[in-house]
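Just the one chain here, laid out as structure tokens, in the form predicted alone.
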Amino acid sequence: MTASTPMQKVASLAGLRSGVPTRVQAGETAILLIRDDDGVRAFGADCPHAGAPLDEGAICHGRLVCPWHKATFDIRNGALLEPPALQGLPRYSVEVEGDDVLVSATADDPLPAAQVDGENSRKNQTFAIVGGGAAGAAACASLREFGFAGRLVLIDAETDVPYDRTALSKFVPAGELKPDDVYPLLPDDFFGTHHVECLRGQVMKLDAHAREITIDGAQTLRYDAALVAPGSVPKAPNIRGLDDPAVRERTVMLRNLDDARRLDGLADKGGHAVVIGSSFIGLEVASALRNRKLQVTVVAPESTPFAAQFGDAIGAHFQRLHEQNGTTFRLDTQVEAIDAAGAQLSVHLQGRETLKCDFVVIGTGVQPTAEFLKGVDRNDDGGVDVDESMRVADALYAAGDIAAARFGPGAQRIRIEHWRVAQQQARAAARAMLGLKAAQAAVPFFWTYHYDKQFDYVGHVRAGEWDQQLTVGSLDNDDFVTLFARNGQVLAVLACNRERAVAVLAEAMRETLSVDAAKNLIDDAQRDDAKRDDG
């Protein structure tokens, strides 16, 4: 901002509550005001990830938490602290004259890259990022944010520009977003402005001992440090007929934009879709196709969807939600064969039932893609073990679906196939690649979308690992917070329509959180929402 930029009155100081973000307008610019003991600060009012209104978020321990997907920002300067946003908030100058709060509608200069010493800037080194998904994009942004000044190379077989894959199962099948309009994870000019080389090609081998990456069998790249974040590929179930070209033509395993284009084209024709698998991807696609008015049948071996994640009661709630919106289930069974029958497919189930449909979507889980890694041990499921810094071996790090990490002291290593976890791990790896001090441990967060309802999940636990399950609010009205706890300590939280409570709980779960303390936080958030609704 220049000295001549005019300031505009946007609020009265007395009208700003300490610790409560407030949205105002400076001309056509939406601005978020935050008041605390140090004064008033002004930032962009919407989250740079997906445009969520940050005034509906929460402030906890000096952190502003986005209400939708829990990106967090430093309230002192708007700097990014947690993804899925990959850049900080625009900052605006503020002046207080008596009771008048004045701001500029012109953003201040962006925060400079972190100041690191010459050694940590690694200006003569080459860092390689394998995989252009959520983790790869987060790693590129984080390395430049943290001050890496060397050569940075992003390698991906699919695309030159990382995009938001979560839209592929939520908004594209619903017809709300065309595949070619799926939003990028970073601004169009990011890679040029920040001197990131994007190589489109298949990594054939990464030799951890030689520190070499072979691309498409010919090009070789030597690295000083590398992050592998290739993601996963869908698991193909053992079903007779899947190798028939006529069946494959109308069968989709949703992974990338090309798959989304095929699914969009099939859904455009309408008809009946059979979804194989009651995974998050499977049921998100089922919901999306029902929103598009297609007939949908879900076939799965489980007796209740999501029971392994949330228990039978909440799993049954998800099933009812789908059935109330017209989805049909065939549970406790599996698909044995698919064959092309004229203009339709015949899906043969155990027990001799046959479903006639127009196309099939397979959502039976994924498996990591790590066959190219040489010189490191891989686990039976294809993943690799990482330490707290995401290190696999000397100068080699991993993030995302491939990384088996510990989520908490003494916990067993597990792979969490969640989009935001991949980004959190990539930021941790970027710090370690630069020799920087580790940030505070991140809490896993995941969201899933069904019939215009977002369900937020914080932490990680599976059925049988908790001894207490407490729901505050109403499952029937999809307005609730459910706590999963062991020995009185909260392990995970599932919620719907309680964005502010989830934001507060996500921050509180960075430390040990008791059930009683969690209930108090939920009540406080509810009271705060009521006050805001009352003006």
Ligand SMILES: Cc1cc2nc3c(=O)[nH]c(=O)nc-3n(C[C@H](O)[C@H](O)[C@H](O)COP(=O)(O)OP(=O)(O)OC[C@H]3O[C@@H](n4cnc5c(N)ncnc54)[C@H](O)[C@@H]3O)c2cc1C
The other form holds:
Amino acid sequence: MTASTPMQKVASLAGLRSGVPTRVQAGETAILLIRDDDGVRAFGADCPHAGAPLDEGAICHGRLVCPWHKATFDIRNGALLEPPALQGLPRYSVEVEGDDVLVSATADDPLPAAQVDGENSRKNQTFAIVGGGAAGAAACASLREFGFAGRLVLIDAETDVPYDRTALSKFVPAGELKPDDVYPLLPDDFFGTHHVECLRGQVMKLDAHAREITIDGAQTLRYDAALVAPGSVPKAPNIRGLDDPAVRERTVMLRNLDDARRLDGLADKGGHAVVIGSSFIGLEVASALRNRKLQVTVVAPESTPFAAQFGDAIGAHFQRLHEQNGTTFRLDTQVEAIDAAGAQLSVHLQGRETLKCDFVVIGTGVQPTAEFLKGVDRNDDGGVDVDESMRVADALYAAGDIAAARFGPGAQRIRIEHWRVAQQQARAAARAMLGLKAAQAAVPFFWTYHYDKQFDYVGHVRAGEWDQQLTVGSLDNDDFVTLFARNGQVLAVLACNRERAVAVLAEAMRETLSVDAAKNLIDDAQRDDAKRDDG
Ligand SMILES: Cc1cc2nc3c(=O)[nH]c(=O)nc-3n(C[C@H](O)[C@H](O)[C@H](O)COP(=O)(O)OP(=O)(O)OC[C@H]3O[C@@H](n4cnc5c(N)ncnc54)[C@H](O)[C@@H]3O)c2cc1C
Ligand code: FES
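So that was the form predicted alone. Now I'd like the form predicted in complex with this ligand, please.
Complete assembly follows, chain above in first position.
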């Protein structure tokens, strides 16, 4: 039990608009008040994921959506509904006396784990999670949140506790965050408090028939149910000279904290970086290195970056944004060879141009890494097919970058390599491992960060699959929402500086959403923003 502090007045009831989250202070503690027909409730005001101010989020159908990366919470009790937060909101006691709203500045006890019946708590069973990244960490948190009472073992090849990989191409190469300060995904005491055994080692084999995992060729673990979430590894392009140790020493393929440490060390020395590949990671790193005043050249075979994802016009907009900030492009070409020339590298392009640089970053895509799976069919790209509960085979589930899933009834299975998707899938798998009813399907979402601007993307569609593209706002001012639609139905949304609109759209896209309805929601969100700006 938490000892409570005296109730103190934080707001007047008349000043609280129904359905509009409001931030107040109770002494040192920032509190979010939410008023609706059932009264007033109080929660922590900052998102437990990365600290976004939740008063800038949106409330839709009883769900509070975080403005930054769309974690979603139940407004009745602060419970977590959608990642990338992995825990619910702290709750505070509230009393309303006349027009005074009073809260206690001490948080109430956290919500208890879900009460599952004896059989569902699986207290005599062993669950294994392979991979301690986005999905693996979410699975551990979700299994305990949903009431799993048995033995829980997390096996990961990295020595660091689960951390936020997405910072590695943004704040770390930008020099704004030291690699050792990258945020952990769960509080330091989580694994001890929740009795999660963390095994450090490489899974060499998972035998789906025998239900047995071999770690580092020696230790074995028998499981009753397992979730595999080993993610991806960078794809090495076919470039002559990449095997030369003198070239490798100054070449980074960015996936984990060790890679980020190396990149940080190279960037510290300044100079010229060549980024191979105009992928999200490639261009995020380019933007981050420009922040550190390095000279940056991006080399890629495409004519326009991101044209396959967002079309030519928006792709050209991203290219302009990079050029205006000093990044140089060599497009429609490829790197043929790299060699070490004294203290520098020579990067030879098709067409005879050679770029002299101090180091190279390769961002040419990733491939799933699940070779250790035995007794399971893998697809040509190395991924595995999952059903709607993320099941691969009896007692075996997969989530994250390796999972080819259907996003919608009858849709083709695809692998989506996004952080929040990995964690949504892990939560879905955790429910299935406990025999719980599936939650409502979630809409894919990702964010990408260039020159201090965050771009949000909801849904999934590739160029050529939409027949209508409509932009509300201004691309030039990086203040816009673009709808990608087919037959009048919105398939995906890209936006910048429109957090509240994206939060509302992400919720609305759980159902079919027409372009007209989407436009109305965007207008409503903008009116709402204006009203709040006016106080
Ligand atoms: C630098 C970078 C920036 C990114 N930025 C964004 C972003 O801004 N937004 C976004 O939506 N997505 C982003 N992504 C993509 C996102 O990080 C991935 O889609 C997500 O991490 C996939 O989650 P996962 O759990 O499948 O794999 P991971 O998070 O990669 O975790 C897999 C874990 O499994 C471990 N592992 C692998 N094989 C074994 C084995 N055999 N035995 C034991 N352990 C093993 C790995 O060491 C790793 O710790 C980024 C990716 C990178 C690399
Ligand atoms: S800060 Fe809220 S989801 Fe990331």
